[in-house]
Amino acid sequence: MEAISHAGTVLGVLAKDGVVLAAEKKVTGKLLDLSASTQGGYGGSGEKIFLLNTNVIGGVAGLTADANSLVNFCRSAAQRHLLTYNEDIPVELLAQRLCDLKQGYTQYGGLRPFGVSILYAGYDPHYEFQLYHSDPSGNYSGWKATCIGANSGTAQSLLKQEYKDDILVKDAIGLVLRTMSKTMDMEFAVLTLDPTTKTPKAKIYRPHEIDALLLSEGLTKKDEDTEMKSS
């Protein structure tokens, strides 16, 4: 739980046609090759979202080389789901099987606990849109709007005040940007219903499409450079 209270921030807010998941990025330095987030690969540079299945996101908060363990397993036990029964697995039980798997490291000595807390964002056709959080105890529950990982106080109180139970997709994305705006950089994610074919459409944005957001929400990003110059 420590470790989670020192990482990046992830936010996820429930709307009515959709889910929107944002997460802070840390760039540890300027000479880190970042061309894999903007040429290849599925949407962002894959650091604190992932897509575990085509109806279900997952934003992590922790050590990420946990974190890309479990992402492996739950893409597998998704995987297992739809071979046994030609369906996507149900948002909460995909949440319960990987919440077994934290809860057995809690109890077998010479084994520590995963330090990851996940947010998972998904669509199935029973319950339609849910947000689920997860922590490394195995504990696990649905949302309407949270946020994990620092700052994530500051983040809830701004949610409480602004979250509306009616409120849409379009208007999700402008609040989870002003509530992430501080942030020097981020992830971003949106999981909605295809209106044609009616089924879950996950869209994980790339670097120059995030950056095209905040204009379009009259934010911008803080750059470093700009304010040494002006400092």
Contents of the next structure:
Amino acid sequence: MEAISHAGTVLGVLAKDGVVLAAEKKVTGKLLDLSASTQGGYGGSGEKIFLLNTNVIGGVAGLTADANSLVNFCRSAAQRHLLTYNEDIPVELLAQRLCDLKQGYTQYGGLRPFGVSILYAGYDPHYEFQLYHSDPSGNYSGWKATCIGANSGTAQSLLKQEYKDDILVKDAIGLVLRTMSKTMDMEFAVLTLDPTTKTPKAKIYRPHEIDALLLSEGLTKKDEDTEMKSS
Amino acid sequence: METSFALTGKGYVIIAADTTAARSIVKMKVDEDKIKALGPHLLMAYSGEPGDTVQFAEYVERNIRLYQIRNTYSLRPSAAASWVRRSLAESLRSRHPYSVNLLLGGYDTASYDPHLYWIDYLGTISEVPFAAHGYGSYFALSLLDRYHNPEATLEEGLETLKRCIDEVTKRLVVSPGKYKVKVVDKDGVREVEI
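Structure of the form predicted in complex with its partner chain (previous: the form predicted alone):
To see the whole picture, the full complex is given below, headed by that same chain.
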């Protein structure tokens, strides 16, 4: 829990026609070599936002090493469901699978719980678009808009003020960017339905696409590490 | 001999199966129900080795019920069919495989359309607009080719089914006497008289 309150903010907003997820990239220092991560990983995924299955994107906050192992577990669970039922795993079921694992580590002595909170943005035909949050204890809950990590309280109250029930993805993107406005260096992902095939389409933005998005929303990228440069 | 039919229409699936339980050349029972309701919107007709059929059908029924209890909503027809197929395929590769042929029909409450799956004891699955198992299939499939209409109302669907049953009664040497007919649509599962 302690680790999560210091972790980079992860923010999710559920819209009528999609889900938006954004995560703050914490730059540890200017000596850190980021040249490898400028392109983004598989499908544009970075350190905090991952594609868990074709219909679910996950945003993690907390201990990165723990998170990686949980992401791996999630992906296996999703594929196992696909193998036995030949359908994409329902979003709540995936959250449940992971929470069962997380809960297990709180029950037995000698083991440390996973220090990770996760936001799941997903789609399934039962409940259509969904946003879930799970914490290290293994509790999970569904949200219309929520936030985890550092300053999550402030962001949450901002979301509460600005959120409207039938918000569209277009406006949700604006809402997320404005809420995240303090931090221009972020990871960003949107889950929508493909208009022709009606199947879920997950898009994790690459760094240069995020810059373009910020520009189009009228939020220009501030000069990074101003403090460091002036010193 | 054992015969079962199924056909889809506009928003429904009809499944029919004969009601005889036979051993060798002797009819042991004439009111056996060989169609199980696996969920609120899912039906399964089973035929094959006596004993295996009931055992496997109950196994499927209980596992699907378990999923429903655990996850608040039941499996969609396509997911249930995939699971049943896998169970059969695993059984086929065991020491004592089940030899059961199935017709699985259901109404998908998430996408609002009917689905029908033809599954045999080898673990073959195919989604079809109409299907049949047993000796009756040799007579019924050609009729269904000619008369099946995916947009037909329930009355027209039952009419087509009656054609199949009449043809089998007329031409098959060892034709079964009675059939049980069940329908699944948006309102759930129910039995109908023909």
